[in-house]
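We begin with a single chain expressed as structure tokens, specifically the form predicted on its own.
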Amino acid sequence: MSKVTDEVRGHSFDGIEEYDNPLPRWWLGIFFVTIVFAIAYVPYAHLMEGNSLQDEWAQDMEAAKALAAKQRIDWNNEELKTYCTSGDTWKAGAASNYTTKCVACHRADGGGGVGPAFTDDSFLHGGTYKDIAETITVGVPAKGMIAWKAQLKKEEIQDLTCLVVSLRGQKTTTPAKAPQGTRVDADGNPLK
């Protein structure tokens, strides 16, 4: 440990005198070790052959793109339509997920709130089974709807799609939100 000498430097600021005591040797040792490390590290990290930080970043971005492509769900409109119209197996799971994840923005009766209504034939992002499934999957970040693919399984998104389609033409307990988007049928054909 450094010897404290309490030598006054000979000047004061606002009545405070400054002492000239040396820094502890252990602190100076750590300081000098960091300087030596930096002298060795900077050329290694930025100038040596091999993967530079930019190369590593590019590799990480490629890996992320590959993972995103692997996680992408390719929806088929006809398969979804067949699934939704072939029975009621989707209702139980869809009702539970709709209540916990969709009601806050679309109301329990589908009449719309923050989000659009499902009870009319107007859709902002396409009205086919595939369009609805993709909207649920990737969300609409610009409008505040999150992508549900990270929280819901493919089958749960499929069930929610069936529920949303089933709300078309339903009566609401209170007036529904005004129609938004383009009027289309479940096959994507424009309606007048």
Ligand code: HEC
The other form holds:
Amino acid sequence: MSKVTDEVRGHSFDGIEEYDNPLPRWWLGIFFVTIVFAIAYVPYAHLMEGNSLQDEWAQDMEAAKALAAKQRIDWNNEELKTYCTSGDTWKAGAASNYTTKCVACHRADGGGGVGPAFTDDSFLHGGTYKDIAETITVGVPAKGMIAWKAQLKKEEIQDLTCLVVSLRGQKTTTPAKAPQGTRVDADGNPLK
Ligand code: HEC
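The form predicted together with heme C is what I want next, because the block you gave corresponds to the form predicted on its own; please supply it.
Up next: the whole complex, starting with the chain shown before.
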């Protein structure tokens, strides 16, 4: 006798009724396979060497930290100062990068615009060689200046630092933007 199919079970939920048919074999097959897989996988992932989600997360975090440490540039104030003041090898490279990448916001003569002027003694993010290199490196993304380490090599940022420092005290062709920040000398000491 063939099995009766498509027989309504006789109950109704909000007008929805159901047949009393067996589940298709292929569906049951997949279902049992997932059960067998889970029984094998759970001890593997949690008790043996398999990676749990927590392990993967921890590994990813480690990798991200290592990458961040690799991309970090540790600026040294004395080294920068020596480099900038002992010659002018920085001039050519700095000038071309400054013209293409910085002029739009800081003006060709450093008088400022969207960004602060470099010709006064006031700085928002510190006025030492190291501070300036650091600001150029990581940028001030919230205020519209990108982290230039994404586009410039360490040597290029170093050259630009020399140029920015050299603009301090320079005369501008038209009046510079009003000073912003704290007045400091090139060693970071407060000026009155
Ligand atoms: C899209 C506009 C923009 C460009 C392009 C830009 N800057 Fe800036 N920059 C700013 C703004 C805005 C600030 C001020 C951030 C703040 O208010 O904290 C700033 C701040 C700075 C400071 C810190 C000044 C201080 O007072 O502490 C330095 C140094 C600097 N920029 C250098 C550069 C250099 C070098 C370049 C080119 C490689 C450059 N900027 C390109 C917008 C720009």
